[in-house]
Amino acid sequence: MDAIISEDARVVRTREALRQAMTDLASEAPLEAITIRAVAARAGVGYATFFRHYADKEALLADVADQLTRAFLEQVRPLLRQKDRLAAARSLCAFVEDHLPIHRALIAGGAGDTVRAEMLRQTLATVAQARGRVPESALDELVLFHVVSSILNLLAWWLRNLDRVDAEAMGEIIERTVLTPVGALQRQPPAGLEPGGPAS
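Would you pass me the chain only, in the form predicted on its own?
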């Protein structure tokens, strides 16, 4: 049993080292210039060890994105429970700003369409899991997709225009253009998309 626990702990440590290495390297070079060898070297593991944990660089990036999403949701959960949309949106922008290089690389940089599509998929799955329930209707599913994809697109614009809009103002933009309209949509769903309606 001790050997299994020790092996599990080693896997966790190695994955964390690889995620941290990727995050650190993203602040030093464009994503497309970061090689698996560089990540492994920065993490202090062998090149072959990388592939025992991740199939490729994109898989590591998806894991980094997932960990960031989980960390943010943990931070913002009390605000969501209080239904404080503006505070939640501002908290999101502050979190992105605190982890700027990796978010810039993942969302607005050279991550590529495949990584961005995987980030959207992973974020949707993580947010859905954090909600603790499956979508109850087509509207529920559409709202989740709309919120996540819209916020990612707005963040991509912001990360390319940081000199024009600060984090607090960007949080207000997200609240006013995405979160509040979605709240109204959920209170008064379109005909045919009500929970239990024909589309559910």
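Positions refer to the first chain, counted from 1. Rigid core here is just the name for the largest C-alpha set that superposes within 1.5 Å across the two forms. In this text, all values refer to a predicted model and were calculated from it rather than measured experimentally. First, how it differs from the form predicted together with the DNA.
Positional change of S91 between the two forms stays under 2 Å at the C-alpha, relative to the superposed core. With the core held fixed, the Cα of T14 is displaced between the two forms by 2 Å or more. With the core held fixed between the two forms, L100 has its Cα displaced by under 2 Å.
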Second form
Protein chains: 2
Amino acid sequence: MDAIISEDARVVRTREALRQAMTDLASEAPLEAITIRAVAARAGVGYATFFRHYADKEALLADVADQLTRAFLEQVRPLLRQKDRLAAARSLCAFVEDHLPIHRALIAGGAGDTVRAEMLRQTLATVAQARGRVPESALDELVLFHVVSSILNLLAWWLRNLDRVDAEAMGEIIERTVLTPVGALQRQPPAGLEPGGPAS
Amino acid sequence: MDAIISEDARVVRTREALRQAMTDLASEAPLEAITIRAVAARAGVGYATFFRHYADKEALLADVADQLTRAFLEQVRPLLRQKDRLAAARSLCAFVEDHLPIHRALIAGGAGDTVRAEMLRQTLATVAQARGRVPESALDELVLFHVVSSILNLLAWWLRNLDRVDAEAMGEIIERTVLTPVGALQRQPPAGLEPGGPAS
DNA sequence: TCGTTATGATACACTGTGTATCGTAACTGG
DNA sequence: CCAGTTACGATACACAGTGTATCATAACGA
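Could you drop in the structure for the form predicted together with the DNA? We only have the form predicted on its own so far.
Below: every chain and molecule of the assembly, starting with the one above.
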């Protein structure tokens, strides 16, 4: 199994330049207004070269979102194990604030919808893999979907209104509007769901 | 002020055909795969005729979303005045279930992201206009944003999983994960927000 | 240093958009 | 019912963006 032995320096350089260019442009214009030619130009790379690395615009954006999501999850994972949800939410907001430019460009920028969708997709896949396997109850699946998409939405709003709410308050809002209510729902689920629900 | 005296019957017919065609196609394919030519063809209308009514694809979709939002708000408004949040949430889900095809096509379909964004936009504008005026506190604005987008997101998930959760359970989930937590947040706001917060 | 490989530049076919034009058909007001 | 108005269908067109192909050149790794 000869995995990644050594990647050509030019490839690494070009890919990084393209990712950076896409991130830059995403903070300036909506995704549909970003042409592949513009990305290549900003990256200082030939137009045709783009397609030697990514099939299309979305593939590059997915790669960018993928890297962001990895850092995101790496940061969040240890927080989920602890029981103090408020501290966890505040840590997340502090982390976002510490790496403001990239989060503002990608989560709240012109490609925010696509990036958040990709982050949601990857997070769901990661969690499903971390658990036993995929077959969750409907409630578990819905709760996970709601938590992730709500947090990303709230962060997107916050990143467009940083001057109005500080990180600590934002953490408290996330904890009180998302994390705690969802915990209560899991402890005492409603009826009318598919079988396989609570394992009380 | 000569408003709408009488609209040419052909115009009404063509617009309705285009809206219906867009709705149909949105339930079958992602928005970027829906061409204006396909919409015109499905509507039984000439290609050039499309542009006599809408500037582009998004304008038609906005019109469709606008009509859906009107019906939506008309349905929800009376429920907001009542204090029983659970009953209100269940009514909303029952309403969606009663008009399943159009909601599934537009909220959960291939143009779901765009439609939900447009519904959010219009709802925010409507509420801002209904209140005194625009200048709300940061908390109010964030809460409203969160409530509307969360509900639309939850409905989108539900419309893709109708067989797993019934309308009553879905209403309870919305009430417990969105409405009630937000009410508690408004009654006891966190610190760290811009001035103009609670009017206690 | 030498063979390999990524890159730049350029040309090309293709698809979708939006505009312009003109003869025809349908509607409205009288 | 009729005459003027107006929307429609069809077609041609310019334009922009995508994705592919080709080839000489430069940069890389061993």
